[in-house]
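Heads up, the chain below is alone and in the form predicted on its own; it's given as structure tokens.
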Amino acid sequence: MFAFNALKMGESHVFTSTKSLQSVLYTEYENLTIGFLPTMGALHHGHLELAKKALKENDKVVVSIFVNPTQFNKTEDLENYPRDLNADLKLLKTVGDVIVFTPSVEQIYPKDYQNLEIELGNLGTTMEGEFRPGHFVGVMNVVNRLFEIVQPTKAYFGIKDVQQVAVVQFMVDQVKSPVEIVACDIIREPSGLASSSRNYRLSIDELDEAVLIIETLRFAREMAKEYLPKETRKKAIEFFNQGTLKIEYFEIVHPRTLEFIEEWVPGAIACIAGYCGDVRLLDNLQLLPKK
């Protein structure tokens, strides 16, 4: 039933090559809706919630597990990224009947691959774009390539990486892709810490210390009731700097354009990146309700 390079593990069908995956997607599932969850593995319950949502909204779901080298601007980050395919597959078995795609770099970027080049403007130069040069070029290329392979109906992204979601949506609009981007709420640990694959690298003590990130965002939400964005940002940074983590940036931005704001707008978002030990963590929080 399954093409070469396809393995069956529990309820998950695992494909390692583009050809084998497409042979099934384009024949057996040709007229079905396909939900797609692109991941770099090190799956956690946040990913599982996205997969569950995708399963509810589509006939079939594809989950890719691929550590994309082109979106790392530091070699040590790529080398240290957690990888445990067996653990990932066991987690996915708990969700339901999903198709898993675990390609090699050569499958994603064959010799004749043409690099996608899109000018991102402000989206590519602020926050993550400023501190991780080249990151979004890698994100756009791998997501676009995966979309070409899978041809999903909908693709699911968590808004913990809110700027990444905006970049992917911009890319989809620019290349006129039919894929619907579904932005999903941040899944948090009981402590409030945003669920992340990078959390696996934190010690027990660091997991406690990292809660400062969400505490700072919540502090900013309270300050937003009394102060303009500039003063709110200043007070939030001062609050953060009382802890043990190292801040990289804290910005208050427009919810759609992600441009820095001087006056409050409905749905304004605070975005933060900081280091807990050697681990870089991201988070964001809506400070004002949307209309």
Second form
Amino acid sequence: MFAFNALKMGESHVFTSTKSLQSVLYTEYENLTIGFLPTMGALHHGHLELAKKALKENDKVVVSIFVNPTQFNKTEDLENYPRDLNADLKLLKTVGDVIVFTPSVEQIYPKDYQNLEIELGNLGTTMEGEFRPGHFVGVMNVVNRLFEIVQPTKAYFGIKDVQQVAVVQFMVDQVKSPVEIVACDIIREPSGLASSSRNYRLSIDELDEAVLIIETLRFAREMAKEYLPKETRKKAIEFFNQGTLKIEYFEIVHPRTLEFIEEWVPGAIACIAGYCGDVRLLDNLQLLPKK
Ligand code: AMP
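Right, the form predicted on its own is done, so what does the form predicted together with adenosine monophosphate look like?
In what comes next, the whole complex appears, and the chain from above leads the way.
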């Protein structure tokens, strides 16, 4: 009895078409606050925490599940992206009553769809942008299109993808969208590893090895007390390279512009991407307080 109550079962209403979703959002829910959580499915603990936060802060919550083809630069990654709608719906039911939107590619990108004409500059080309060319143009466009459809009051994004949050905030500012972007803390496993659907692909040994990512970030936070960013970065990379993972990048950046920094600024962030076996893992940590 107690276990049942603790796992509060909600209900999900699933919409597959833009029209049917909008017919509810723009009539019944017209005067309500709408929280929106865009996802690509393969939901885990991290997504659920964002959904819970959105449920607390809004009258209604829409969760989209859409594997956006335009943000993949490798066809095989798009094809291999895990898809299990039933499992996702089951998980969502444990957090409460959410509206699920699972559009087709044609719903999101009709024939006359035109890409946004926004130059992302450094935000689009640094770090993730360098290793995944075109990724953020895809992200920016899908988020803008989903905002057009859902017209949320607030939209929830994880700081786990800190560059994505910066790109979305930039896009919202450029198009003067009224949507409030809520940047949510990184949800971690008890080991410190950032929760991710990719973690399911790690063996038990690799799960242990992958903790090196957060250990390196924490090591950098210690080094930041004594050294400038350049030295801190060098020491953190040396620390990382003692383990078995392969580094893709480790950078210390400004929290808003994501430019590499030479001097410390409040809220400076260390961002890391690396491979554990063939699984690419991503994480970041704020090294200095915001002010
Ligand atoms: P995705 O389905 O991977 O596109 O993720 C959907 C949203 O959930 C994005 O805003 C992610 O940043 C966020 N997210 C994914 N994993 C985590 C996590 N461990 N902590 C916080 N947010 C997360």
